[in-house]
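Encoded as C-alpha cells, the following chain is the form predicted alone, with no partner shown.
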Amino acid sequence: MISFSKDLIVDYLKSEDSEVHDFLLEKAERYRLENRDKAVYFRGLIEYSNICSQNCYYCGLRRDNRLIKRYHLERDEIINLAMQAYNAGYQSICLQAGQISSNKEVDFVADVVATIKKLSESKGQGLGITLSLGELSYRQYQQLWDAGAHRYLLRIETSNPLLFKKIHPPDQSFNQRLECLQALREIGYQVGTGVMIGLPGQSYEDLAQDLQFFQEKDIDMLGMGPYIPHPDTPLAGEQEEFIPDAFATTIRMLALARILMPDINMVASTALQSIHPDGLKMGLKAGANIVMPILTPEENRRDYMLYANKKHSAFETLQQDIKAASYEPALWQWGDSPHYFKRKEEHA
C-alpha cells in the first residue's frame, strides 16, 4: 500500500502551483488505468424515501425540516424501477433513503431486495444491489445481506470526531458510525464511505486525516463531494471557511485517493457535477470510475434534496459525456471493487 505523510498530503492540497495539480491528475490517471482501466460503471440510484429519523445539521432531509414534502415509494414501484434499470443495461442499482431503523422498515427493504434479486436473476446474473440507509443494527445489516444486498455506503462525513460533533446533533455518535462500518465489514459487504469537502470549520489537516482514515479502514468504495449548503439547515448559516475552493480540493482529494488506494471504486458524485459544468469529466480524470444516474421518479426528485441545486443527467447523456472524456461506459457489468476481493483473500 502506498503511503504519504499527513504533511505531504496537506502540502498537495494547499498548493497553488498548477503543476502540482497536473502532477496529481496525471499520476491518478496512470494508477486508474493500471488498476481499473477506462471502464466507468453505473449504479442506478433509486431514492425511494426522503423520510428520516435523524437531524444532521447539513442535510435537507433532516427530521426538523418542515419545508419539504415527505414521500415513500411503494414496494412495486421500487421493484419496477429496478427492473427498468436492469433492462436498460445498468446491472447495478443503489437503494437510498433517509435513515429509518425500525424493524418494519428493514423488513420492507429486505423484501424489496430479495424480490429484485429473484426477478433479475431469472434473466441472467441479476442486479448488483448497493444500499445507503444509514446506521442500523448488526442484525439488520445481516438481514439485508441475507436478502441479497452486497454493497453498503455509509459516509463518515469527516474523520475528525470534533468536526463530526459540530455537524451532528448530540444524539448522533462518531463511535456509533465507526461501529456500523465495522459491522458491515464483518458481515461481508463491500464497504463504502466518504466525506464532504469544504465544511465550515474543516481544515486541510482534516482532509489529510480523512485519506489516512480510508486507508486504515481498508475501504472498498469511496464517495466524496464538495459541501453544498442547503438553505433550510442550521449549517447553512455558518461562515467559518478554511477551504476556499471546494471543487478543486475535491478533485485533488479524488486524485490522492486513487493514488493511495489504486484498486478501490470511486464515485464521480452528483454534488461534483452540480457545482461545476465539467464536474463529471474532471472527476473521471481524477480517478473516479463510478457514476450514479438518478432513477427516482420525476415527481419525487425535487423532494430528495440533500443540498441546494442538485442536478442530474440522463443515462444517455452520461454515456455520451463519458465517451467524450475518453472513457468507456461499462454496461451489463457489476463492476465490483477489486480491493474487496483482495481484502477477502488476505483475511481468509
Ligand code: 5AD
The other form holds:
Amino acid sequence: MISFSKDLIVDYLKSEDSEVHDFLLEKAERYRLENRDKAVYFRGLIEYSNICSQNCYYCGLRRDNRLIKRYHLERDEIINLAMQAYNAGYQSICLQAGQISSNKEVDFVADVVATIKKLSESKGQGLGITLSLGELSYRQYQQLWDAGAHRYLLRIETSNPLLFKKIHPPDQSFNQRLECLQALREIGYQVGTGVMIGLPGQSYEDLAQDLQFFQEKDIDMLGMGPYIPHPDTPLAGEQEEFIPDAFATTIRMLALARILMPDINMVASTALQSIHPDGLKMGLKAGANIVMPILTPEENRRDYMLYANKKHSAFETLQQDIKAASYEPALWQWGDSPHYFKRKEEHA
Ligand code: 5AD
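Show the same protein again, this time as the form predicted together with 5'-deoxyadenosine rather than the form predicted alone.
Up next: the whole complex, starting with the chain shown before.
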C-alpha cells in the first residue's frame, strides 16, 4: 500500500503551482488505467424518503427544516423505479433516504430490497443494491444484508472528531458513526464512506487526515464532494474561515485518493457536478469511476435538496458526457469494488 505523510498531502492540497495540480491529475489517471480501466459504472439513485430524525447542521433534510414537503414513496413505486432502472441497463441501484431507524421502517426497506432482488433475478443477474440510510443498529444492518443488500454508504463527513462535533447536534456522535462502519464491515457489506470538502473551520490538515482515515479503515468505496451551503440550515450562517476553492480541492482530493487507493470505487458526486459545469469530466479525470444518476420522481426532487442548487442530469446526458471525456459508460455490469474481493481473499 502506498502511503503519503500528512505533510506531503497538505503540500499537495495547498500548492498554488498549477504544475502540482496537473501532476496529481496525470498520476491519478495513470493509476486508474493501470489498476482499472476506462469503465464508468452507474448506480441509479432512488431517494425514496426525505423524512429524517437527524438534525445535521449542514443538511437541507434536517429534522427542523420546515420549509420542505416531507415525502415517502410507496413500496410499489420504489420497486417500479428499480425495475425501470434494471430494464434500462442499470445493474445497480442505491436506495437513499433520511434516517428513520424504527423497526417498522427497516422491515419496510428489507421487504422492498428482497422483492427487487427476486423480481430482477428472475430476469438475469439481478440488480446490485446499495443502501444509504444512515445509522442503524447492528441487527438492522444484518436484516438488510439478509434481505439482499450488499453495499452500504455512510459518510463519516469529517475524520476530525472536533469538527464532526461542530457540524452535528450533541446527540450525534463520531464514535457511533465509527461503530456503524465497523458493523457494516463485519456483516460483510462493501463499505463506502466519505467526507464533505470546504466545511467552515475545516483545514487542509483535516483533509489530509481524511485520506489517511480512508486508508486505515480499508474502505471499498468513496464519496467526496464539496460542501455547498443550504440557506435553511444553521451552518449556512457560519462565518468561520474555509478553504478558498472547494471545487479544485475536491478534484485534488479525488486524485490523491485514487493514487493512494487504486482499487476502490469512487464516485463523481452530484455535489461536484452541481457546483461546476465540468464537475463530471474533472471528477472522472481525477479517478472517479462511478456515477449516480438520480431516478427520484420529478415531483419529489425539489424536496430532496441536501444543499442549494442540486443538479440533475439525465442518464443519456451522463452517458454522452462520459464518452465526451473519453471514458466508457459500463452498462449491464455490477462493477463492484475490486478492493472488497481482495480484502475478502486476504482474510479467507
Ligand atoms: N453540501 C454538500 N454535501 C452535503 N450533504 C449533506 N448536506 C450537504 C451540503 N450542504 C452530503 C453529506 C451526506 C450526503 C448524503 O450528502 O455528506 O452524507
